[in-house]
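What follows is a single chain, given as C-alpha cells, in the form predicted on its own.
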Amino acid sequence: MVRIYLRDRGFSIREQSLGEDEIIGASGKGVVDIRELGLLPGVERVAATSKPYELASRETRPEDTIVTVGGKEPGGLVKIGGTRISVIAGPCAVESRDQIMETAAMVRESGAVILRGGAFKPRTSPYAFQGLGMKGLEYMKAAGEAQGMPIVTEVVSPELAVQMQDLTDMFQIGARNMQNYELLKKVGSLGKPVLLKRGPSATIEEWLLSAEYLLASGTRDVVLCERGIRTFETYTRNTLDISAIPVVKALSHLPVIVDPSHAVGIRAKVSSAGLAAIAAGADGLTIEVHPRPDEALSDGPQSLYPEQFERLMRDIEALAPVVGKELLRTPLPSHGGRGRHAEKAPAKAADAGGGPASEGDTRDIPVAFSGESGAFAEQALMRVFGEESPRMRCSSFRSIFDAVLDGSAMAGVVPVENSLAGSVHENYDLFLRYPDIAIVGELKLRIVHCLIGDEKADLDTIKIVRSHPQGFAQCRDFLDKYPQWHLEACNDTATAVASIAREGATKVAAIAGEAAAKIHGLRVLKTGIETNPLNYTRFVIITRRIGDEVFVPPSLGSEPPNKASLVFSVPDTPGSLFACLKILSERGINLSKLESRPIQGQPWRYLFYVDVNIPGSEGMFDTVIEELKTKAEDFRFLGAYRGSL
C-alpha cells in the first residue's frame, strides 16, 4: 500500500534494509502529506531528508546510533556512542603472536576496550611490511579471547571480508578505501559493525556518502573515524580535522571517533590531539601503541609506549566529566580481582528475598534512581550502565536503598556530595539504618543548569520557577536578577520540568538539565544559568551485601578499587580521633573527606564519615582498617569502589 501511495503521486522509490528495518526511500518532485503518509498500515516513522545519504542523516535518524562490538562474553561486549568514550588500542600491525599478546595485555590493563591490529597492510611502498595476512588475524583473535576484548581490523578486498569475517568482531575500512565502492557493499552485506576511516582528501560529504553505500548494504552498525586530511602542512603526518567532528555529528546519528597517532604522526604530539578529539565531541579514540616502538615494523615513530598511553587514558577519565561524558571500562578477563573489602559477585542469587547473581542474572533487572525521567541521577546511571539499561524511578532516596535491600533493583544511585552545595546528608544517613547495603562504584556529573519552559514562554512573561531548593542555590546570581519570580521547590528538577509539561504552563518555568527539556519537550530558555561552572554532583553506586560478598554490576569493570568509605564513632574521651587520623597518616594513606553528623538519641556525639585512598598494597590497607577498629567504636565499611582520585 505505502509503494502505490507513493507511486501514485509520482515518487520513484527503493527499498533498504537497517538491520531489522525496511527502509522505503522516495525521491523525485511529487507531492505528499507526510502527516497521512504517516497513518498508513505498517508505517512506523516518517522523515523527510535533503540529505543525499539518506539513512546515514540526522534528518533520518534524530537520535544517536549506538554500534555494540563484541560477544557477550565478560568485556566482549562494547559500545561506542552515547555518553561513554570508547578506547581502541594496539600496534600498527600484528607482527608475531608474543608482540601481540603483550601489547594486549598492556592496552587492556590501562582501560582500552577494543584491540586493534592489522594483519593486511595496504602500504605506499610495495617493499614495506605488509602484514601475516589471516595468520596474523588468527594471533590477534587469539589476543583478543585472552584478554576478553572484541578486535578489529582492516580489510583489503572484497574477496578478504569473506575470509576474515568469522575471526574479526569488526571491520575496517581504511582511509585509501573509504571510496572502494565494491569493498564497502561487500563489507556491508556481512553485517558486522564497521569503522569507516576518512580519505586523506576526502570531503565530509564524500565521506558520509561511503557510510550510506556501507547502511544501504545490510549493515546498520558504522562507526566513522576522523583520521587527519591532506593538507599543504607537511610538519605532522596529515592534519587532524577537529572541526569536523561536531560538523559530522550535526549532520548524522552515526559516532564519530578519532585517530590521533595517524591524524599527527608524532609519537609526542598523539596524546594532545586525542584530547582535543575529546573536547570536541568524539565518541573515543583509536590509538597505536606498542611496547617497543622503535622496533615496530610499521609506524614506530607515531605508536605510544605503553605508560604514555597509561597516562593518556587517566587524562581522559579526567576530562570526560567536563564535556558530559564518562570513560567507558569494561571487565576484566577472570584473573584478577577487586580486593578483600569490595567487590565479588555472588555465586548464586541470595535468600528466599532474592537479589541479582551475575550478568546473565541481572541484564533485565533494573537500576532506581530518584525523580522523574530526565533527572541528573538518570543521567549519571546511564553514564555508568548505558542508554539502554532497565531503570526504576523511585520517588525518594530512602525508596532507591529499599529497592536494591528485596532485589527489584539490581543496584542504585544516589548523591551524596556536591562540590558547591555540599553533602547530601539524607544518604549519609541512610547508609547506618541499611547496613546490607554497600558502595561499589562513584561517577561524579557536571550539573549545567538550564531555564526551561513552555513554548509560549519567555523571561518576561514567567511569573514562577520551579526546581530542587539545590538547584535554586546553585543558581542564586542569575535568579537574583529577577527578584519578581516566586520559586516553588520539588523534590528534583527533572519532576519541575515534568511538572510544566503536564499542565501546559505558560508562566512557569524550571532550573534542571537539558535532558529534561529534551523528555519531556519543552524548550530551555536560557543554558549555563548556574553561578559557578565548576559545579559537580558526586554519584554513589550502591549494591546489596549478601553475607561476606558484595555484588559489583560487570558494568563498573573488573579493576581494583582504589577508594574506599568508612563510618566510625569514637570514645569521648581526649586526642580519639586524632589516634584514628593518626593511623592513616603514618601509613601513608591519604584522607579525602572527613565530615561528621550527629548519633541519633545521643545528643553531642558524632558520627566520622571518611573516604580514604587505597595504596597499592592491599595486604596493608587491610592491616590498617584492622587497627582503626581497636580505636573505633561503632565501625562500619561502607565499601571500596573505583573512584576519580
Ligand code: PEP
Given for the second form:
Amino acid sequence: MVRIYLRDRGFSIREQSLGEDEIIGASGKGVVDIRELGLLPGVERVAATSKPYELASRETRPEDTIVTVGGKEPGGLVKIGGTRISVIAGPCAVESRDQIMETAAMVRESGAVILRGGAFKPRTSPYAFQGLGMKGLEYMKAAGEAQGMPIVTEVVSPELAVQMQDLTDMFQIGARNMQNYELLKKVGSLGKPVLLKRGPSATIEEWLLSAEYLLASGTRDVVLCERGIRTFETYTRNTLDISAIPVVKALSHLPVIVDPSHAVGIRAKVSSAGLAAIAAGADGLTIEVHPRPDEALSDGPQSLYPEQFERLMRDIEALAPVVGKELLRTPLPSHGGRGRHAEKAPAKAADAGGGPASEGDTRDIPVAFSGESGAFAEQALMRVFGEESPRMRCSSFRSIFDAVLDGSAMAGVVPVENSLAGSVHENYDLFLRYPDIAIVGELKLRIVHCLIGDEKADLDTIKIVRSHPQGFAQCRDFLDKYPQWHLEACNDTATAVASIAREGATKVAAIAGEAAAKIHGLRVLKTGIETNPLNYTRFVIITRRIGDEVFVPPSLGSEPPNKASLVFSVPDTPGSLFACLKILSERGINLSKLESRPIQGQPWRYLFYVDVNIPGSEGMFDTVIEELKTKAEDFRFLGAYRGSL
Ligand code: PEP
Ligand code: MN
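Output the structure of the form predicted together with this ligand; the preceding block shows the form predicted on its own.
Everything in the complex follows now, all chains and molecules, and the chain you saw is the first one.
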C-alpha cells in the first residue's frame, strides 16, 4: 500500500531493514501529504529527511543504535553506544604470536573490551612493514579467545573480506579506504559489525555517506571513528576534529568513537586527546598500545606504554559519570578472589531447597528498583545490567528487599547516599532487618536535576513543585529563589513527573532527571538546577545470601572486591570505638565512610556504619574482620564488592 502510494506520486523507492524496523526510502520530485502517508496501515512514523544519507540519519531513527560485537563464547559480547564507554586497544600491527598475546593480556587487565591489531597494513610506503596477513589474523583470533575479547582488524580488499569473515568479530575500514565503495559494499553485505574510520580529507557528510553504503548493503552494526583529519597544521600527525563528535552524534544514531593515537601521533599527547573526546560525547576510544613501543614495527611513537594505558582507563572511569556514562568493563577470565560466591542465582523461595536456579534463568529474572520509569535508580540499573535487562518496579525500598529475598528479583538497586543530601537512612535500616541480603556492587550516578512541566507551563505559571525530598534538598538554592512555590513530596522523582503527565497541569512542575521528562512526554523548563554540579548518588546492588554463599550477577564482573561495608555497635566503655578503629588503622586500612545511627528502641545507643577499602592481600582482611568481631558488638558484614570511583 505504502509502496503503491509513493510510486503513484512519482517517487522511486528503496527498502531496508534496520534492526526490527522496515524502512521504505522514497526520493523524487513528487508531492506527498506526510500526514496522509502516516495514516496508511503499518506506518509507524514518517520522517522527511533533508539528508542524502537516510539509514544513517537520526531523522530516520531518533534513538541511539547500540552495536553488538562478538557474542560467541569465549570471545564475549561487547556493546558500543548508549550510556557506555567502550574502549578498544591493542598494537598498531600484529607482529608475532607472542606480541599479540602479551598485549592482549595487558590491555584486557586494564579494562579494554575489544582487541585491535592490523594483519593487513595499508602503509604509505610500499617498503614499510605490511603486516603478517592471514597468519597475523589467526594469531589475533587466538589472543582474543585467550582473553575473552572480540577482535577488530582492518580489511583492505573485497576478496580478503570474504577470507577474513570467520576469523574476525568486527571489520575495520581504514581511513584511506573510507571511499572505496566496492569494499564498503562487500563488507556491508557480510553483515558483521564495521568500524568505519573517517577519511583524512573527508567531510562529515562524505563520512556519513560511506556509513550509508555499509547500512544499505546489509549490516546494521556500524561504528563511526574520528581519527583526525588533514589540515595545515603539521605539529601533530593529523588534527583531531573534536567538534565532529557532537555534530555527528546529532546527525546520526550510530555510535561514534575516537582514535586519538592516529589523530595526534605523539604518545605523550594521546591520553589528553582521548579524554577530550570522551568529554565531547564519544562512545568510546580505540588506542594503540605496545608492550615495548620502541621495538614496534609500525606506529611506535604514538603507541602507549601499558602503564600509560592503565592510567588513561582510570581517568576515563573518573570522567564517565560527568558525561552521564559508565566505562564498560567485562569480567576478567577466572580471576576469582571475590570470596565465597555462588555463580548462579538463588532460586525462588518456594524451591529454595531444590538448589540454585540454572544459569540461563538469571537472564529472565528481573532486577528490582523503586520508582516509576525514568527514575534515577532505573538509570543506575541500566548502567550496571544493560538497557534491555528485565526490570521490576517496586513501590518502596522495602519491597525491593522482599523481592530479592523471595527470588522474584535476581538483584535490587537501592540508593544509600547522596553527595549533597547525605545518607538514605531507610535503606541502612533495612540492611539490619534483612540479614540475608548482601551488597555485591556499587555505582555512583551523577544526578542532574531539571524542572519539568507541561508543554504550556513556564516558571511564572507554576504554583506547586513535586519531587522526592532528596530532590528538594539537592536543589535548595534554586528553590529558595521561588519562595511562593508550594512543595509536595512524592515517593520518587519519576513518580512526581508521571503525576504531571497524568494531570496535564500547567500549575504543577516536578524536579527529576531528563530521562523522566522524555519518557513521560514533558518539557524540561530548566536544567542543571542542583545546588552543586558535583552531585552524585551512590547506589548499591543487593542480592540474596544463602548460608555463606552470595550470588554475584555476571554483569558485575569477576574482579576481586576492593571495598566492604560493615555495621557494628560498641560497648558503652571508654575507648571502645577507638579500639575497633585501631585494628583498621594498624593494618593501613582506609575508611571511606564512618557514620553513626541511633539504634531503634535503645535511646542514646548507636550503630556505626563503616566502609573500608580492602587491601590487596585478602587473607589479611579476613583476620581483620575476625579481630573486629572480638571488639565490636552486633557486628554485621553487609558485603564485599568492587567500588566505583
Ligand atoms: C589503524 O587503525 O591501524 C589505522 C591504520 O588507522 P587509519 O586508517 O585511521 O590511519
Ligand atoms: Mn597504526
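A quick note: this is a predicted structure, and the numbers were derived from the prediction, not measured. Positions refer to the first chain, counted from 1. If you superpose the two forms and keep the largest set of C-alpha atoms that fall within 1.5 Å, you have the rigid core.
If you fit the rigid core between these two forms, you'll see the Cα of L37 move by 2 angstroms or more. Once the rigid core is overlaid between these two forms, Q602 counts among the residues whose Cα shifts by 2 Å or more.
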